[in-house]
Amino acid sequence: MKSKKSPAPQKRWALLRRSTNTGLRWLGEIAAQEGAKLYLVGGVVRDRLLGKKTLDIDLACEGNVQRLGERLAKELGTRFLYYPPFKTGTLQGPKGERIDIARTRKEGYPKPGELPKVEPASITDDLHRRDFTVNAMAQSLHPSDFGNLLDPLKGQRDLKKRLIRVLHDKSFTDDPTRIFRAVRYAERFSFRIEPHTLVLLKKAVKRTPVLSGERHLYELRCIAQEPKEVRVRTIKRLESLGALAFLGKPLAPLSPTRLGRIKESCEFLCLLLSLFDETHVKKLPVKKACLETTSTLREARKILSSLARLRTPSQITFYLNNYDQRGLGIIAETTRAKSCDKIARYLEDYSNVKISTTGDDLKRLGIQPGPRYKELLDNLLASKLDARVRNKREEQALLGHWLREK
């Protein structure tokens, strides 16, 4: 009798992408073969109960994570990235799918706001370390009890009541990042923060500055990746609660209309940071490109005022060349001013204009290298922008005219 062939890795990924029971059963069976018990945990359980799709799968493993991860990687035709200190690992799929596997654990916080110390434990202990009841549920993937819901903290009840509730009174002081997540989840799902949880949150807000810049930035990025309306509401509510104090005071009121015009998450983050004090923002591990964008955004009023006085394409180009193009694009997208038309023309047209004449051409004409090169090449570019020359022949003719005048 012929053995039944396993589906190809692509088919397995397709089943997992849709979070089908077939795909999840397969994960549980592989884990059982490796002597481990596997659970679907956290947000993916919550979302499945809410009828929402998710591309990522979070798994908790009672057993050897590295051995299981490497076996799954072989079956799925991918690599397992393992992080030994944390006993966690990740599998990446061909279409952006992601499977995170973590050893079931319990946690202790040496000091409030610090990263926790972890040690292996049971799935029940693991659920008790989580942030909110709606995220403290698990579904067994083991063949013996597949699909069994573990809900020791009544997360399903709070899902039905549409409540965000912490597991214990020290939750926010142990980990102030939960303040950001509580508000973000409440806005994403249109849930209420349970009254006692809200009292605890407000008391703990003063603890947010103790977090590292890396953790602050991670939470801001998570907010920026939410849908447009959700991220705007989240930021406004966090600001009203005082949870953004680590950024200093906003330089201007946070306009929901302006923030809501941004589509890309990275651009939203840049615009948000530009509204706060620069010295505070620089304490975050923000990339240089983002800092250049925020710097341009802070000068939006000055840029628009100066552009109002500039007329020719060359004047506009040489002025705007001093600023970050992404920042200029955000200004044009979020501001209703006549000068934004000039920014749009610069980004779409003027900034792409190039001259054909090079430094080698100047050298062949006997001009000694030095500051004059830049002066001549800039003048040629200005002439092309203002339609006084169209091609290299005309550039050369104009250059010859200038040299004869000298």
Second form
Amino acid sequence: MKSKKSPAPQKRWALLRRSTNTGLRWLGEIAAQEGAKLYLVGGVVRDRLLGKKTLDIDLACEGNVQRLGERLAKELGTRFLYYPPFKTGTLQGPKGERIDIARTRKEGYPKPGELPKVEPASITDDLHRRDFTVNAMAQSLHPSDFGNLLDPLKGQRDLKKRLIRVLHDKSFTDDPTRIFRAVRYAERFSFRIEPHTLVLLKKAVKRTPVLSGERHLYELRCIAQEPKEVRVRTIKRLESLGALAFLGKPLAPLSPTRLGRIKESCEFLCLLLSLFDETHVKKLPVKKACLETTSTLREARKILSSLARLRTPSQITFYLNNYDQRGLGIIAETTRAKSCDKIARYLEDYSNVKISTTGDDLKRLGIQPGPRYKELLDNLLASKLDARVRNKREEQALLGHWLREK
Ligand code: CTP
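If the structure you just shared is the form predicted alone, then what does the corresponding form predicted in complex with ligand CTP look like?
Then the entire complex follows, led off by the chain already shown.
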């Protein structure tokens, strides 16, 4: 007799990726076998109730997270990355799927804006520590009450009313990142911020900022990852609320049209940061590559007006070689100036032009190594860019001509 085989890990992942009941039920059964109760929690419950797709699965576990995570990893053919101090862990699927599991917990904030101190607690306590009512719901995956909605804070009512509402008056003080989250969710779902919540939010904005640069940057990244129109509206609203004060005053009014022309989230972040004073931006742990892009973006006006005077491909190339290519791409994408054509030609064509002559060739011609090399090679490149030479033979001929002239 054939034994009943359990589906292969790929099949399990496929079911989980689509958040099917079969996949979720299976998670709950495995948890029960490990003596734990498992819940879908937070954004994933909100999105399911809204009929929206979610990519990640957030689970809260009443029980031993490490044991459950390791068992699931075995069944799913992956590894469980466990962080003991936080009692949280992650399973990663073959197609970028992600399942986060956290011990149900209580939280206390030692100081406003700091990361919370946590201790194990029930699922109800866990829901009470969250940011907004619509994010404070759970759905049981346990076989005995599968699918049961836990909604002690009336999240479903607020979903229907389309409201973002905090759970208590100290919410924004405890965790000021919620200022950014409230506006982001309101704009993403076209919800209103509930009036009392808005009063609390405005009060929290007025207090001196207590968040680290890292946490501010994380919030800006989350905003940048929202769809185009959502991120522009979120930024404009945060600015009008004064919540971007940690970046100083914008150098010029933030233009929604310009910000709205960007496609990539990373480029959106660079453009946004370039609209603020460098001294403030440097307080954030921004990567060097991003800082280089922002400094090019800050010079957009100067670059465009200089380009207006430059005619030949070589003039354009040698001038633009001083700038960051991603920054130049963003300028071309977001400004409507004639000179943008020149940037586009530089990025697509001129910047890829190479000459065939090398330093070794110059050595063979008996030229003493030194600054002259750069001068000659640059002149050759300029000649190639301006179509005065096409190949190595013509480069060598021109070089010979220059050397004879000297
Ligand atoms: N959460 C919170 N306070 C925060 C961050 C998160 O209470 N400052 C809780 C919320 O319950 C939230 C959950 O942790 O739903 C997961 O956080 P996160 O992944 O940031 O948000 P999602 O709700 O999943 O939303 P998104 O769709 O933006 O991923």
